[in-house]
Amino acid sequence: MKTTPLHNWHVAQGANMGTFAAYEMPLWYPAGAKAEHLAVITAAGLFDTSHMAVLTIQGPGARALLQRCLSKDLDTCIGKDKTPLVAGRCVYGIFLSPLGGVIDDAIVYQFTATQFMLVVNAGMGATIAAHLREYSGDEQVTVDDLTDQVGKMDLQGPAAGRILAKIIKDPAALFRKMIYFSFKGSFDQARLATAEITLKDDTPLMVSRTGYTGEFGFELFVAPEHIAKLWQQLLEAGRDEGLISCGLAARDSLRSGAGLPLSHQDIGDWPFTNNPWLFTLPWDADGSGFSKEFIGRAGLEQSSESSWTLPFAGYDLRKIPLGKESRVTDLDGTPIGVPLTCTTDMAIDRLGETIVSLATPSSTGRPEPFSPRGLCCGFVKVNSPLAVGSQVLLTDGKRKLKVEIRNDIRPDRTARKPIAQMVSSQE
């Protein structure tokens, strides 16, 4: 069993620990998963994510290698104008097998024209490193797997900017022009030793405006020997802002409500087609074909996949466990697929046919007061396309839950809001 550098802290705080990708990780703390989920919507939550794997790709052939192996077209991936990936920006993409199945998803960070970083899922560092080396050809490129050599945590929620500002030496410089999916700081010889962004005590770190909750926030990277100090500094800085530590249960419910997939569960070794995340593929200008050659292209173009992955939301907080008996049926009870994710987003509820979040402004539909019951949500994999608004049943062989196929789940998410607006709104 592997652990992160914060393992002893989690145990000392009474966290309920569980196994995830060969790591012993906190599932929730004494406050409970519901309180942790709601904190990220209304204040802020702090997640230990040092189990995630980090790789660096360096050399004259680094960009070409990523273009060959990653689904996203790095030359047309930024913003509405589809400009190239540049230093200080990052992008989400998929690594596919030659048959078009998902090996893993990743975020790619560009430091320079020849230096990149990848963050992939826990336990996948060696697999993705081997995949990149297999397809590196004669190009001059070095792939380093830094699994367990980088400390990482996620600070997520509307108060994240104000909390982070309290411990950064120059918060104005950090927040200046920090748009969604941008970052500041970098590696120096596989260490986080840049002086561009530092804590008040001069400890260097890398700050990325990304996350896995759908809400405003940051991912923070630091050398492992500094992670316990950074964790404690953030908790102290956020004490009056409602910041609490959060486990994997809240991370799962938050990402589900935000419509984000879990690799090897919602996407996997079946063809990457007919799902909500096809924006990660390198579509050409008219969306009829692909703009580049990449590993998995032929598999996708030749695929005869006849299943569809679709988001859903229920009508109350009840959920079903995932297992061999779990099924999706039509309203008459005929099996039509399987549930992939089924969790409860505790920040949302239905007002008639409309789903409202705690983050929904009162001016656009949130009543005063509003105490959401929570709604089950997630993804199903079914054998035919279903229109938005269609109803199906989830069953584990014992209970049956009616749910609605949707194109989105938790409304009014804050991840993409302008940073100036988010910081000023907390003053």
Second form
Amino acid sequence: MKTTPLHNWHVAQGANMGTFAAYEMPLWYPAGAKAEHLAVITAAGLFDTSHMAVLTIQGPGARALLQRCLSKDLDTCIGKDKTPLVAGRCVYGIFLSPLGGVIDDAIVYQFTATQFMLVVNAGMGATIAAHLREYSGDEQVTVDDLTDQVGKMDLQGPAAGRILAKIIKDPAALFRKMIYFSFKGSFDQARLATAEITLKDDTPLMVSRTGYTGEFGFELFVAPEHIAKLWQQLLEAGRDEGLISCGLAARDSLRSGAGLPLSHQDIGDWPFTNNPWLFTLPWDADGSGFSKEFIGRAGLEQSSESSWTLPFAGYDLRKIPLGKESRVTDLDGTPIGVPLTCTTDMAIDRLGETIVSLATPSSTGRPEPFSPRGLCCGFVKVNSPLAVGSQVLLTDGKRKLKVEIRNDIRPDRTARKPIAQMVSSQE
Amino acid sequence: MKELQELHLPENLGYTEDHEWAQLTGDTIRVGVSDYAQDQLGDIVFVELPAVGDSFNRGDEFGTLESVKAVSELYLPVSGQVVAVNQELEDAPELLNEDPYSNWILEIKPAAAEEYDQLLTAAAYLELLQG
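Next up, the form predicted together with the partner chain in place of the form predicted alone?
Full assembly next; the chain just shown is listed first.
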């Protein structure tokens, strides 16, 4: 079993540990997964994500290799104006097999025109490195798999900026123009050089305005020897802001409510079509075709995939356990597919037809007081493109649960809010 | 996660391999889940209870507990008819995390009293957990 550098801390805190991608990871701490989920919605949570793998792709051919392998078009992937990826920006994309199935999802960071960093899922470093090398052709490019050589943690929630500001040497400089999906600093200037960001004690770190909870926050990268210190500094800095450590259970329920897929569960070795995440494909200007050649393009274009992956939300917090017996049926009980993720977003509840979150402003519909009981949510893979509002049943062979097909689950997420607003307001 | 020696396993209860407890009080038996069960489940957020008057055999599934991460079936330690359910749990399922013993789940009138004597003692249950 693999562990992260924070393993002893997790165990000493009394975390309930479980296995995820061959790593022994905290599922929740004594505060409990519900308190952790709610902390990220109303205050902040700190996640150990050092199990995720970091790779570097460097050399004159690095960009061309990524263009060939990643689903995003690096020349048109930024913003409404579809400008190219530049230094200091990052994008989310998918690595596809030639048949159009998902190998893994990733975030690509551009340091310079010839230096890129990738973050992929736990245990996928070697696989993605081998995939990139296989398709590197004549390009002058070096792919390094830094699995277990980079410390990473995610600080997520509306208070994340105010907490981070307390331990950073020059927070005003860090937060200047720190828009969603941008980053600053480096965890290793010798390997990936850029303008330095440091803690007050001069420890260098990389700060990325990303995360996988749907909420405002940062992913922080440091050399492994600094991770315990950074973790402690953040928890201390966040004590007055309601920051708590969070495990993988809260991470799973937060990302599900935010409509984000878990690789190898919601996306996987079936063609990457008919799902809510097609924005990661390199659509041309009118959306009728693709703007570049890439591995998997032919597979997608020739795919006869006849399943559709759709988000759903239930009517109360009850879930069904996923297993061999779990199915999606129509209201008459006829099987029409399988549930991929089924979890409970503890921060939301229904108010008539509307879903309201603890983060919903009272001016736009959150009643006071509001004590949500949570709603079951996740993704189903079904054999027809069900309309939003359709009802289906989830079953584990014994229990049946009626749920509604939706476009979106948890409203009023904070991930894209302007940083100036998030670091100044006390709301 | 609690270490096994940190678990609270009262001596005066009978236990099952499925992590329920039973306590004979007069001519009825109260049933709940063990400290181990609540600790493993984590935050309990929903309790599905049977109706008063329902009858079950020993080992029958009589309800479910849902935590944030899992759904877990409840199995009856002894045969009998439900004479009371703990309604408090419907609004405050987290009580089972706070104290799984004072917060019982249901009360039954046993159909075969000798089944109670066949339950595990606290020591035998701990031994089972130690594997």
